[in-house]
Amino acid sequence: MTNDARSTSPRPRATMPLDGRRSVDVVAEMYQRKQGDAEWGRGRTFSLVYPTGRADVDGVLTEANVAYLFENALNPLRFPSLATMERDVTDMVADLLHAPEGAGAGFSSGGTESILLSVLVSRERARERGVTQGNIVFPESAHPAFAKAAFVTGLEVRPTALRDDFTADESAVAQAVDHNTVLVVGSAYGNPHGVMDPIAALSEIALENGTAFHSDACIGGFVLPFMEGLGLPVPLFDFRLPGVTQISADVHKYGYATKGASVITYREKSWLQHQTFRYDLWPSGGYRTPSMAGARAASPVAAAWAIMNYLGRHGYEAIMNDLVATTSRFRKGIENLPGLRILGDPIGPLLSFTSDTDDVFAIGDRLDDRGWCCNRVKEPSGLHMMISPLHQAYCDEFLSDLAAAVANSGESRGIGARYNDED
């Protein structure tokens, strides 16, 4: 299987069958269709899913999902257990990020929604000080969700240049900020290269200009605190920096919850009012949603609550200790192969690498042929690996296949850096 598996012929429109099919046939076809999907369960996929490879963890997640398979998190009056678990999760994340007393946090479906809510809140707060034509300043390496949020909220985007080490250039950020800036962004750490932006310097720029600062820890929120707990050097990125006003952290990444769980935390609880929609001009009475969705799946809330309580800080630190060692094995193995070079200085379990002697995308094609799914990055061209605990068992196999791919790279099939866009 390759990561360019697309049909060039028009797809006929599917129609609902007149008569229902046997459940055994439906389920069998479903599993048959999965045969073309990325084989994440065999450690072949370096993004999108974050498996621990532990049966006990998978068991807890399965139980939590089954227990809340049919509930609706839209209405906490009918499902108070969901409301209390959601508050527990947001409180625990806020504590993990050293949020001060009086902070507030909200649960969302993922990093994109957390970022969208953060941008919405920042726009509304800026309007209170008279800003009507706002802009967002973020480094080019920031997640596309910030540009998407700006599109939705009607804000101007101001991407800024990176340094040679792929971190944000604080001088470029400072030049882009003006009195209409509603939000400055830094990644802790970023998706393309796994490097930490200079969060302290960037948040100070925001503080000096009286604007909000978002420390995007969607990836790092459940990595950096536990690395710090292990005594590893981690630059400050959270609310211990006075200029940081909000932080996003995904529980469904390195928090190991199943998909649909993220938290956006604000320095002040009162700011949550700006992301909360209320409406009572309809016959059913008061309607309130604290996020973008109305009806919401309940199982992600339950899964996040269950896994955080099951593992606890020490459990996360134990996983992180092994994950740091696994990442080091991958890094050393990559660096020992002729021509390969790690891009930047990644801090956590995310590596991107290039080749100074061969077409790295051709190397990626050969890995595709062997069933490995590595995303591509550009400027410079590279291959991207987000490493999970499950990969520990497959490190040697990957490095062996990578060595073979380097030795027999050939020509690229022309598959460029495309995260999920088929066009």
Ligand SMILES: Cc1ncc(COP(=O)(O)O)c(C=O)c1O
The other form holds:
Amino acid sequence: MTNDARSTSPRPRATMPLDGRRSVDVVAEMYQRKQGDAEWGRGRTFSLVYPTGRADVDGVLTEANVAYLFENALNPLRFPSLATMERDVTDMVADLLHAPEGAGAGFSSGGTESILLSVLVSRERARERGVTQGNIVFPESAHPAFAKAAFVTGLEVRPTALRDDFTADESAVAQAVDHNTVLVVGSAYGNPHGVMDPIAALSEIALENGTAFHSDACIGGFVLPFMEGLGLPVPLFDFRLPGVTQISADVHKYGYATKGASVITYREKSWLQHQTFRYDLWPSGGYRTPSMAGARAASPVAAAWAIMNYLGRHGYEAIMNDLVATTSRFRKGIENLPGLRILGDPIGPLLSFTSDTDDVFAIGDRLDDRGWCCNRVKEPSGLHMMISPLHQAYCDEFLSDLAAAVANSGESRGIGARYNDED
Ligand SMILES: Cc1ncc(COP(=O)(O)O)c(C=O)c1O
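Here we have the form predicted alone; I need the corresponding form predicted in complex with this ligand.
Then the entire complex follows, led off by the chain already shown.
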């Protein structure tokens, strides 16, 4: 199976069958269509899915999803169990991130929505001090969700250069900040290379300039606290730093919840009002939503609540202990292959590597040919892996296929870094 078997020829518009089909046929076709998908259950994906490979964990997640398959989180008055579980999840995350007394947190559908809400809140808070033409300052490695949020909220983006080790250059950030800056961003840790930005220094710049600082721990939020719990060296990135005003942490990444679960935490609970939309003028009366969606899936709330309660801190730490060892096996195996080099000094289970001797995208193509799905990194050219607990069982197989790919890399098909088909 290759990852690039997508047809570019126009397809006819699908129409609904006049008469419904038998459920067995519908389900069979669905599974048949799935045959062409990446085999995450065999450890072939290195992003998108974060499998633990544990039947007990998958069982809890399945149960939680089934229990709340049909409910709607739009109206917590109708489903108070959802409201309490959502509050438990946001409280537990705030606690994990050392949020002070008086902090507040909101549940969202994912990192992108948490970031969008954070940017909206920052724009509104800056408006209160008279900023009407705001900007966001973020290192080039920040997730595109910040640029997207700026686009939606009408803010200027100011991407800043990275150092040679791919971490944010704080002097470039300091230069880009002015009195119209509504938010400064740092990644703890970043997606492209898995390296930690200097969060202490960046948040200090924001503090000195009287503006907000978002520590993006969408990946790191459920990694770094457990690494710290294991006694591993982790620089501060959370509310223990006085300049950090808001943090995003995704339960649906290394929190192992099924998709649709993230938390945005603010130093002050009152700031949540800026992300709450209220409208009283429609005929049905007052309408209020605390995030972007209207009707909202209930199962992500249930899954996040269930998995955090099921694993507990010690459960996450035990998983992290193994994950650190697995990551180290991958890292050593990659570094031992001719020409390959890890980019920067990644702190957690995320590695990007390049080749000093071959076209690394050609190596990626040969891995694709064997069903492995490594994303591409553009600056510099590299292959990208987010390692999950399940990969422990597939590390040797991957490294052996990687060795074969390096030995016979051949020509690249010209597939660069991308997430989707072009329009
Ligand atoms: C550092 C970081 N921030 C934000 C996001 C966006 O999260 P999501 O894809 O859940 O919207 C990602 C996604 O991988 C990420 O790696």
